[in-house]
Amino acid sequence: MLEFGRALQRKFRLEAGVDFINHGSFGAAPIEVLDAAERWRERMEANPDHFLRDVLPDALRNAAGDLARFIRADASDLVFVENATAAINAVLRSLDFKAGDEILINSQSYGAVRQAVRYVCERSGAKAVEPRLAVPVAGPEQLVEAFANAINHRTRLVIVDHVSSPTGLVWPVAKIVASARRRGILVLVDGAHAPGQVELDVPAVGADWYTGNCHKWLFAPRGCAFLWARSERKSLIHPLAISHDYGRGFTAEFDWPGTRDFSPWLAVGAGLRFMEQLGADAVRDYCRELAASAAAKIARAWAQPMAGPPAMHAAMMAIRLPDALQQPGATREAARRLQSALMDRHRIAVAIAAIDGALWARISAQVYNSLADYDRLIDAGRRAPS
């Protein structure tokens, strides 16, 4: 068995000297995916017109069907989407919205997600809501109610997180979308950072659409991610750009979006072997303790808080920062030029989120990483970047 930690940097294209603590923004394939991606372009460039027209429909439909066996679903409610985001915008524009309408998501929700709601809104007249959830969270309990005390007979769909991109705690989707669908209400769930990160039954988790993103925990190539639908909910979704096989089903539409480099779908096998490989549970268990151990001893060295407790997370934390590293206004921009100044300045990529006036680190944790690569941010957090 593969040794986890540094080690297993050899498995990666990462640069060497840089604290590689951010897996969760834009992740890392294994070098043997990224080959796997290769070899599937380096055929489909050997005879274009056969591969696309021949090869691809069954080569397509048996990656949906690996990937479906992992998550526990079916591949005939699966289909490939270039990410999270990608899918979130499919099922927002294929509903009708009216005025008076509510779309339902929170003050944690990815902020693409919340452009992507009020574009929809703005064309419709229909509303967004958006529960303000204080953080640090003190348990789940306070996520189930923020939901609930929010839905009325307005509202339309939920968008709920599975893990919370700002803070990476981990929800309690199925009590939050069995509270929905009690009421009647449609509910679509971001699960762009759950893949791999949690132990995954997409089915069981209740909802009507679920998106997951592959290239984070799962090792795929960037652009590969999937939409799942519940059976009788597949017929209301498009793909965002409608092609030859509209009107013909749900997988076909969304196979054949138009041509394109299908290589980060096809790879999918390959980052689920490696997981494989290394074993999932195993792999789980690792970023687990590894992310609670290194946000515990950030927090402790920066007397800060944390945004949840240690239960209510796996492979992501996030750390307040100290006063050293806060900026006033704490705004998206301040975040953004300090996640710059890391990285120049002290070679550490991690993330930077504005959330409640506040900065918060949010750290992640991969099998190619080890406690000792959070060493540099804590002494960081100590001093503002000079």
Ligand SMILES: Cc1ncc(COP(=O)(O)O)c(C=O)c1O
Contents of the next structure:
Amino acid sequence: MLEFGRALQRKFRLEAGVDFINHGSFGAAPIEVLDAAERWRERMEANPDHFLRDVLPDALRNAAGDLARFIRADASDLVFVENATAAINAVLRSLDFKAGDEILINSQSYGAVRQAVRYVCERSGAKAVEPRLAVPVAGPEQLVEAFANAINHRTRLVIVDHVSSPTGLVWPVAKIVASARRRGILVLVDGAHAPGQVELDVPAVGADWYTGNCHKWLFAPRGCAFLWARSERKSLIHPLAISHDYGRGFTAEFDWPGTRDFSPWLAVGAGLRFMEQLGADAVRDYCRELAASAAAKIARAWAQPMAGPPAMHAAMMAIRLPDALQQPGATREAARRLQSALMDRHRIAVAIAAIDGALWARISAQVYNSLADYDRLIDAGRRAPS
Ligand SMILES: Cc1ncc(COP(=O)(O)O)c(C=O)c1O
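So that was the form predicted on its own. Now I'd like the form predicted in complex with this ligand, please.
Whole complex next, starting from this chain.
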């Protein structure tokens, strides 16, 4: 039986001496999953022509089947994409917006999503509506209400996070989705952080489209994500790269986006097996409890608030940084500078976000982390980086 914590780091290629408490940003794949991807690449290189023409189509659908079982979906409603950014762009850029339409995001939406919405708005004359969500969030009802208040007869599309990037808050997505769909509005759930971090039944969320990354919390190699579509919404959506199979249906169009390295998609099953060997429930419980304990310890040491109640979190939590680490203006650039300084000077990999004029540290907890991994961050917060 493998023990969670520092001992599990040997299963990953993480650099020794770094407190890696930012699994959330880009994930980290176990060595055995990277090896599985390498074996797929070897098969491809041995006979590229045969592999890409004859082996890949079934192998890809088998991989989609493995993933579909894990997220309780039907494989025919599920396609692979490079990342959540690509899936969100595919949805946004497949729909026809016109002047007067509104696309509802919010002040905690991921920056890349905000820019993609801005792009389609600039081209179509639609408008992005972005209600401000005050942090710390008091409870799930605050988020449900913010959406309900911002929806009106012009709202064409709602994009709602399942787990929000700057705060790590787990949103009451099913409620938000249901209230939008009752009013005939299309809903895309940005579940970039959800698969693996929260228990997931994608169809039960009830959205029109749902995207999730496998390279964050499902241990897949980087460049592996999915887009799920409700059956009657599949025909509306096309991949960003239109290719040979345009017009031949959802899975056919997405399964051949042009020549590429398909090994991250084909190795998704190896990531799932890694998680299942450890026990998917045990992994989620360990990460949630460690994130909660670490965040409570940090918040106590710094005498600062957390971004929301522990019951709204899974494996990520944000804590306001103490004054010693706050920067004038608390801009995105200041957050990036501080994040780099924490790595360069203290060997800490942690996400820093600017929220409403203050900087916050978002910690992640993964199976290779232990409570001691957060101690250097606590110390760094007690003094400005020197
Ligand atoms: C909420 C949210 N949406 C989308 C993304 C984009 O993910 P990716 O870079 O894998 O496309 C992220 C990345 O962290 C995110 O946090």
